[in-house]
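One chain comes next, on its own, written out as structure tokens in the form predicted on its own.
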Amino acid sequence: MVGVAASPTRKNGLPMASLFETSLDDRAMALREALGSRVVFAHEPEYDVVRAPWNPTADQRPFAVATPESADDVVAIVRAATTAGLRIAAQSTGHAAPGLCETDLADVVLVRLGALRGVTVHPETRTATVLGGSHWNDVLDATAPHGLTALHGSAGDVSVVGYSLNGGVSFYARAHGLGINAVRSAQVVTADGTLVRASADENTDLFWAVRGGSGSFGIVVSLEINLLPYADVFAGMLL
């Protein structure tokens, strides 16, 4: 999910105004101690590599960039960032990075989800579990052997989570609706660093919110989506 999540209003009994009096150097040190090599700062050589989005028109320069490889990593990053009084933004590919750059990122930890990729297909229920940094090509490679497909868009290198949770207009939309309607559940790390499941029956308000309802309430680390029983597809666009 792309967006900037605010830190909790109080931490360790102190208002956030007191936390922001802590120097950036102190906060960087706290992040390094908590996250080790999973966080990169502006003075480090790899910073320009890990901060670069898919869309090169966006020159995003956050306070730090975190590179999780698991849901547990995301939990650790969110907890460390909020403890340090920093804001958090999540990004998978960065197709929509220009919008994020309209926000001041000087106190933001950018969580790049590109390493959190993987798809598990459940043919018996015609569903798939998709990790938060996965692309549509990952889904199609996994579903094709089962004679299945999904409500993907026209580009295989687009993030499944970003596409799905922002609507998702597919080649199959007239028959099957938007991609967002194929989302059955989401695993979300909330702003306080808690991993929860949101669905139509569990944490329903959060499920409404992450599916385009409002704001940025956490980082989506996986989705469960419905699949379609099409082994071969002929589709395209008229321009």
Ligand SMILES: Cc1cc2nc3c(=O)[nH]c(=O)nc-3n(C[C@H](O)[C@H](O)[C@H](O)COP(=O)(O)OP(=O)(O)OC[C@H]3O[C@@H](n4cnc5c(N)ncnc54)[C@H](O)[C@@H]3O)c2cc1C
The other form holds:
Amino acid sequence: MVGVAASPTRKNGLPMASLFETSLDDRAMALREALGSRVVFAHEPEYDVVRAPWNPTADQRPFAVATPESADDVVAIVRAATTAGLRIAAQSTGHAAPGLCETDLADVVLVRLGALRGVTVHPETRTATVLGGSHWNDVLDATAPHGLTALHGSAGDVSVVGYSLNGGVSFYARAHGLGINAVRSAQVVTADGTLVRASADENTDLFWAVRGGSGSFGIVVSLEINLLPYADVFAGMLL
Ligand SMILES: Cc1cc2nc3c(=O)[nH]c(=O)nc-3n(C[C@H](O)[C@H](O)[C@H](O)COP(=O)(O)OP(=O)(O)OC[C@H]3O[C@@H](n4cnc5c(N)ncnc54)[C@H](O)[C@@H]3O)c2cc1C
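To complete the pair, please output the form predicted together with the ligand; the form predicted on its own was given just before.
Below is the entire complex, every chain and molecule, led by the chain shown above.
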């Protein structure tokens, strides 16, 4: 199972065996019907463009690539894919795509979150709400005018979710800890296509799991993170 697990119970009432007897062409037709142009298949000309990850050494060839632009799109994609008996993998930039390519992707819908970007800064609580595919550069562009920064890593084009939920070691780590500890809450679409909020006091098991497991437990459509009160920072590596 890659990323989000397929739901064992089907809303259409079909037993699992019937779903897996369905040919891939039928599954493709079901996805196209549900998702329209938000999904691209291997025989289509856009496939090579939409499947290309940040890391060009990874030749990822999933069954289909879906590109949501909103949380509702993510819900629709997860429901359509699991109903068709397909597996799902979340990807924001593809920095870690070589690891994903170690898995057979022939029945995987790759959900690429590059169109789901945006940051809202809340200076009064020194926090930010970050959409699921946002990069660290998006956060710094939004926080700097407020004299604030975040526990970002060394690369501005790494995604906030992929970095934060897998640990997140920054120049500030000695003084302020790991990025994962700056995550206050996450909005997650789970394997049954439900959008839920997970935090220290809501869906606490899921919050525990995504902080370390990220894409294994759902697709994160937004994160709420703590910010730091630094207007100017000078940092670097000494080799
Ligand atoms: C040039 C470079 C510099 C780096 N510098 C640092 C650094 O300073 N400190 C540090 O700690 N790390 C650093 N890293 C490592 C980087 O943080 C990880 O590779 C990170 O997982 C990349 O996240 P991504 O989302 O950009 O990549 P992706 O390959 O898109 O995703 C990585 C993982 O996160 C999951 N994921 C991504 N988005 C979502 C989402 N919205 N919902 C659910 N799951 C999601 C994916 O399923 C996958 O398992 C660096 C990596 C590179 C290539």
